[in-house]
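Below you'll find only one chain, the form predicted alone, shown as structure tokens.
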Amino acid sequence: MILERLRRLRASLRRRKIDALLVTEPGNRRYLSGYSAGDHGIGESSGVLLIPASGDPYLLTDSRFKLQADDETSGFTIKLYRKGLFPLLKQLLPDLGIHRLAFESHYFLHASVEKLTGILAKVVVELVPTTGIIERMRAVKSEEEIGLIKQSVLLNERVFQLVYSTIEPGMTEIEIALALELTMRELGAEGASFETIVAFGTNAARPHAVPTDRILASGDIVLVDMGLVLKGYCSDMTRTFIAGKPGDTYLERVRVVRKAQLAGVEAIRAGVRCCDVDRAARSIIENAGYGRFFGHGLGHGVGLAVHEAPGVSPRVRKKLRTGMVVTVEPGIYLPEWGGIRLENMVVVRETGCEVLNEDFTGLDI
């Protein structure tokens, strides 16, 4: 799988007349090499890949990551930098005959570009900014990747089921969020794919609510947005339910959101524009009178990162392709009342889509 990815990337570099690509974004590193070390921040790297358009690839890192690099990569020449990455590049690039070096302009710091430009001036290497070369490759998943994502989705559901059965009035948002993330780890996940959202009542009107010490009361809305990483691949799921017996207002609104979700799923197939999928779901919510209470896009791609291409929103006119994995997550958010979001993950197929989720526990519909 990695060899094929490298082959495709090299072909892309040659078409662009680029001698090599410096890969700094952690998800892209892992996609091309299997090297899973993360960065502590955009300014503190655990290593970079140097992928020549022709010739063997390199993993450049420091002594802290040598053993991990040895264990996780195959076919890469590992070189350690003791005086920093840039002095190593100054020595290595001329030896490899690299004159046009591309970098990931959306991740590589501007300050780093300026510094590297100065260091490479004497060896006559041109820095070429690029965006999205690898991300476009990552957007379409292989069947092997889809299988791994499916495992992540099903484990995520299992975690939810276990914790859902313990939720009762008197618990706090933080308590439930911690229980979910602890259970993820206990069942074998690498960790959460994003900070778990648990929101009660009016807090659920915040799409990216941060768990608080708010105590769950009988009759409260409970919104749980959670995901985990398993074997490198992410899942993302939102469930909304009532702590107790749902009232008529909640049932009316949750049915609107569910209808919108089903309309979005029904619209997904290869060749359909992302904005048109969003429109199919959004029109349901608008026709029910809640259009101004649904402010975010319908979904996003999921893979090695929990948010990646493609975006499914009114602004994205690109067409879906077979093998893309996206979320479908319409919502209604009313500040004085609360919020409802329902989120599943699907695989784009030629004539429709495959829903990866199997569990609907907790949906009061």
Second form
There are 2 protein chains.
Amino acid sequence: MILERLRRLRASLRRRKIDALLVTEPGNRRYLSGYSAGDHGIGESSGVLLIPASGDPYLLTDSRFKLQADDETSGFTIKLYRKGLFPLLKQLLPDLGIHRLAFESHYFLHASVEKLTGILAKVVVELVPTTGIIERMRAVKSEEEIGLIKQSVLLNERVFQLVYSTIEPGMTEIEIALALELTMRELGAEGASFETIVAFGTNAARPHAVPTDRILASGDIVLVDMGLVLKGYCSDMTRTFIAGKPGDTYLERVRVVRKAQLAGVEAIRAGVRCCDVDRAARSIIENAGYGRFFGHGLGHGVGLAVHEAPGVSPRVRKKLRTGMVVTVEPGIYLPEWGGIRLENMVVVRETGCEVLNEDFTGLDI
Amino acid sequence: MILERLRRLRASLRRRKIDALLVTEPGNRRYLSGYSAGDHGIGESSGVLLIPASGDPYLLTDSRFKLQADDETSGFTIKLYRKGLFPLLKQLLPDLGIHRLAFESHYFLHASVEKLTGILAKVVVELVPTTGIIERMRAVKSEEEIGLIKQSVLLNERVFQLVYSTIEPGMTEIEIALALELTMRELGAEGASFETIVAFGTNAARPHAVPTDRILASGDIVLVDMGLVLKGYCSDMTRTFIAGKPGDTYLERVRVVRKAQLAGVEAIRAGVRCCDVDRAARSIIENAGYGRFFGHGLGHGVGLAVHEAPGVSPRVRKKLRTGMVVTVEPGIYLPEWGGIRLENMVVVRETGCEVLNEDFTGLDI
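How about the form predicted together with another copy of the chain, since we already have the form predicted alone?
So here's everything in the complex, that chain up top.
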């Protein structure tokens, strides 16, 4: 899998007359090498790949990561830097005959480019900003990757169901979020793919709510947005339901959101523009009078990262391709009342799409 | 506290003839506004501050974060963008008479600078890269901040002790790490300040080990590196001990590491260069013959971020200042054998330093 990815990347570099690409983005690094270390923020890298257009690839890291790098990669020459990456590059690039060095402009700090430019000027290396070369490869998943994503989705649902069955008035948002994250790891996930959201009542009006010690009361809205990482691949799911019996307002609104979700799913197939999928769902919400309460895009790609290409939003005119995996997550958020979001993941196919989720909690009520 | 910080920042901007600073780094954003949202990676910002050198400050974000922004800030004008930050800036900056706009070069992607430069060229705004203006302010803590950090350290130790008392052969690294993270949150922490490290035996030779399902055997090394966030402020502590009775090799080595730590602590006072503190500790390890097994710096600042200025390493020639809070964490790592790291946090004072930790597990044996 990795060899084929490297082969395609090298061909792409040669077409662009680039001698080598410096891979800094952690998901891209893992995609091309298997090296799974994460960065502690963009300022504290756990290593970079140097992929020459011709010749063998390198993983440049420091001694803290040597054992992991040895274990997880094969075919990579591992070089350790003691005084930082840039001095090592200054020494290595001329040896490898690299003159045009591409970097990932979308995952390289402005300050770092300035510094590297200064250092490499002395060895006559030209820096070439690129964006999205590997992300575009990653956006289309192989069947093997889709299988792994499906496993991640199903485990996520199992975790949700285990905890869902215990939810009752008196519990706090934090308590439920913790139970979800604990259960994820007990069942073998590497961890959560993002910080689990559990939001009751008016807190659910915040699409990115952080769990609080609010106590669940009977009749409250409960919004759970959760995902996990399994064998590197992420899942992402949102369910909204009522602790108790839903009232008429809730029923009316949740049906609008679900109808929008189904319209989005219905619109998805290879060749359709992302903005048109967003539109299909959004127009349902607009027609029901909630347009201004749906302030985010309909969805996003999911893979090694929980948010990756393609974005499914009004601004994205790119077309969906077979093998892409995206979320479909319309929502409406009313500050004084609460919010509802329903999120599934789907695989784009030639003539439609395949919903990866099997859980129906709160969807068709 | 925030008003005084803003006042100092504005004075600093005026000295540099900068009309306004765009604050993108999440810790800096929180430091200057109280707004505590984190970014989901550098590519997915939860908002930026626009701090004019004269005039009131702005928080620019999107609708998802409106309620949180309203709740957490005061004195900030909150503006929501629908089509992204850059179009809003293009409209807002001329209205505010801002011509020289500084940005945080160390927390701004190269690709974003390119894009923003293009957009702002049309409204004749000059972009000025800056680094570390706010980080330098943050590095020196007020007594109020030191009090909060001390609370974070003490809670972290309480969590450690609760779980430490349950550790016994048969448990896995993951199990202990989960217990630590669960206990943190049960006792009121916002969360872990980094992914908790629990490493047994040879796994402890990886300074950044990720917990595995390795089972603890009697006589194994146990290394626990953990931290939490309390009221925004981080703690960071490492303890290493043996499950059972330590052998002579372990005793010899742990005493070297502890001696190095004490030498580091001894060397710390206002006016001493960071590299000299590192040297004081490192020379103990080198003299004991383990120099090449200590591959990282001695420590780092801790505050709103778990890793912040100043770095205490052989490369940092800056001087410590009163009120800085840093870790002192020497270690030795032998791949075939295991690793030992001991980490405490200290506050730099005029004539010495104050160790914030009260826990002595595994230190003086």
